[in-house]
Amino acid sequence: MSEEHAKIAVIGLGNAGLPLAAVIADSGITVTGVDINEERCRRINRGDNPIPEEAGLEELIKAHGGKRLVATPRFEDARRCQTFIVIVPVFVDSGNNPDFSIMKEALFSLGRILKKGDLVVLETTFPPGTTEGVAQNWLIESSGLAGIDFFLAYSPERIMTGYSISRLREFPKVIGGRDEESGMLAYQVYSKFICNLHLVSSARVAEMIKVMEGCYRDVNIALANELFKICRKLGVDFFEARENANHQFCQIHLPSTGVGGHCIPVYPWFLIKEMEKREHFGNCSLLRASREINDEMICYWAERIIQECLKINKPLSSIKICIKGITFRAGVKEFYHSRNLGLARLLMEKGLDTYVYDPLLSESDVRAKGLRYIDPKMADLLFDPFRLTFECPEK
């Protein structure tokens, strides 16, 4: 690697992206952050952590903070920078189809900085294809150079909300060139700061392995929530039998209200809209299955409610249903796509007496939602959606 290209750019410093920054900094290497987010940036800089339920970060920016990892709003501080990593969401609409317009902004502003022999790696999970496609395109188009005339790769993120600096530092990472040379470069630049880097043959391969690990867990979960369904009407319990059932060659998922976050929901939709596309239908139907099982358990889980509050001596009408948690995963302040979150608005939507308790949420939160907090011990019936488990509270 060129003492050049030891310049790194980190482009979205936000749950992703200020981890891989902050260990790059603390690898040695001198990081600009860039990030919209002014007061964001303001924080890092005076070494206050934006993210605290990030285990190990707040030491790496308390250390690095202002230091070796500067944070700016401004793209034109990052110009002298000859690697730039870009980790920026890319969402779906509402239709499902991807939204890539944040994607898109960043890029043509990257453009704008960008010089030949420059390397530019992307992170941001997004359809096989969309390196050597519109990534590349924007880049040439806002830069004015030739595809040729900078380096060009991919290299997802493989990490978990609360564990990301663990992740990055044991997790096994992939990375892939739009060609030959990008991959190289890419390879010898990353492996100054990741340990466990494997090369692949292509941008559009590594895309793939992204895809492929969320598909993998969306159906697993599909099946698993398929399974304990199955399970009740048999009388089976089903925690016993996938605990005998489990062996190095079978893995039964757990069961839950759902899917939620920025990936396991959102990644199956990029091979489902591009096999509609190409008209291949018959390709995607176990994901789209899988898609529908799991968004549906919040009905599944409605019923189960109102079917345990049915014990309750009380009108239903008047029984206060408290829902422990709406968080998409418990222990982290996140709600995209929360199944948790969507249940309990359902249940208002029924016109049942719902009200909210989470851990990590004050009351002014809830209320912010749209909820309604209650203490879990003035409840009559609680559910854990985490546990999947019910109590009744004793007043």
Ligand SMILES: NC(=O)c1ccc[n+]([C@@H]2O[C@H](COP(=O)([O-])OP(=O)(O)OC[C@H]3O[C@@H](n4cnc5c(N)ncnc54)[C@H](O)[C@@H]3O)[C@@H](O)[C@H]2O)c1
Contents of the next structure:
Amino acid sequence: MSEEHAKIAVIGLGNAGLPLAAVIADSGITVTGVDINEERCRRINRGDNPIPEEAGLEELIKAHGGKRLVATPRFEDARRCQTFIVIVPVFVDSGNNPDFSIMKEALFSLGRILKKGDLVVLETTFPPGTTEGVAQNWLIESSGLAGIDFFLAYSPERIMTGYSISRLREFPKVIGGRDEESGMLAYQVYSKFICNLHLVSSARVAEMIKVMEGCYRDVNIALANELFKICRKLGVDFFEARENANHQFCQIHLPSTGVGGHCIPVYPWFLIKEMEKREHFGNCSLLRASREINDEMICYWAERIIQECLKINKPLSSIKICIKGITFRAGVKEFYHSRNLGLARLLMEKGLDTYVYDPLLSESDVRAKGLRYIDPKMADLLFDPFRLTFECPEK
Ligand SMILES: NC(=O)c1ccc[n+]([C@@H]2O[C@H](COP(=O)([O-])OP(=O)(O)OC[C@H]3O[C@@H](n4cnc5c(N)ncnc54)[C@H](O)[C@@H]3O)[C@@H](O)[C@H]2O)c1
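Previous: the form predicted alone; requested now: the form predicted in complex with the named molecule:
Expanding to the full complex; the earlier chain stays at the top.
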């Protein structure tokens, strides 16, 4: 590895990119962070952390923002770097196909400053084959270079919002190259700031590792949800059964209102769509069924809420129902694919007198989502979607 490859740029300073850029800076390396959000760049350069819920980030931004970590909206400012780490989002569209538009734009901007001998490492979660496929093609097209002129690798981001710094410092991180040389170079560069690093045989394997993890979680949550519903029909306490069933080889997950966020509900679709393109529909029936089971959990909980309402001595339409939490996960102010938000909206569609209370949200935050806020004490029935519990506050 040349010393030059230690001049690193991180493209995308969002929830995933900023903690990574901060950890790299904290290891003593100078980082140029590129993000099209100018206000975010200004904040970072002032040492002002834009993600307060991220444990440990505050100190790092204060120490390195505008110093060892310089944020800029201009790709041109990163021209002298030789390693480019890209971490901008890939979503799925309304047909559940990957939407690469943000990534394509970022790679085209990067291509315009890419030089012979540079290393590009992609971290966004992709369908396996994306790095050596479309991503490489976009870099070639925009840079005018040949593929062999630059090194290309993939290392999935495995953080969790709120715990990103500790994850980057402790959790195993995998890295794989488009070819052996790229893999080796990327491994050497990353070794300077990631302790628990594992080189795998290819970018495609590294891509699959991250997607597999998401599928495992989705399928196992679907299994827990299904067993939970069966237990109720059979008069069995699911939680007691689970506690005693789990051991080294059996890890039943927890039931829920479904699966939200940018990751777990999205990644199974990457594989389902790849199999559909190849007309191997049968290879992904478990993944598809799990998606359906998890998505339909809000219908199950809406029914359970109605059953609880029927125990209250009041007409159904005048019972004030409060959903205690509409973020996709407890403690994280994010709504992407939030099933709890979906549940509140479903109850409203059913004509029920539905309200929301969320400790992370103000009354106007709740109203901005088209929902009504309530002090939980004023509700007739509270449903906590994180603990799956019902409560009737005493009046
Ligand atoms: N957030 C997580 O917990 C998490 C966990 C694991 C993996 N990931 C992966 O990271 C990816 C990014 O997620 P995120 O949470 O950081 O997204 P985010 O929306 O928080 O941040 C994306 C950032 O990219 C910037 N951006 C968009 N287009 C750009 C461009 N053309 N050039 C430069 N910057 C650009 C945006 O301004 C934004 O700051 C996800 O798609 C996922 O694959 C995220």
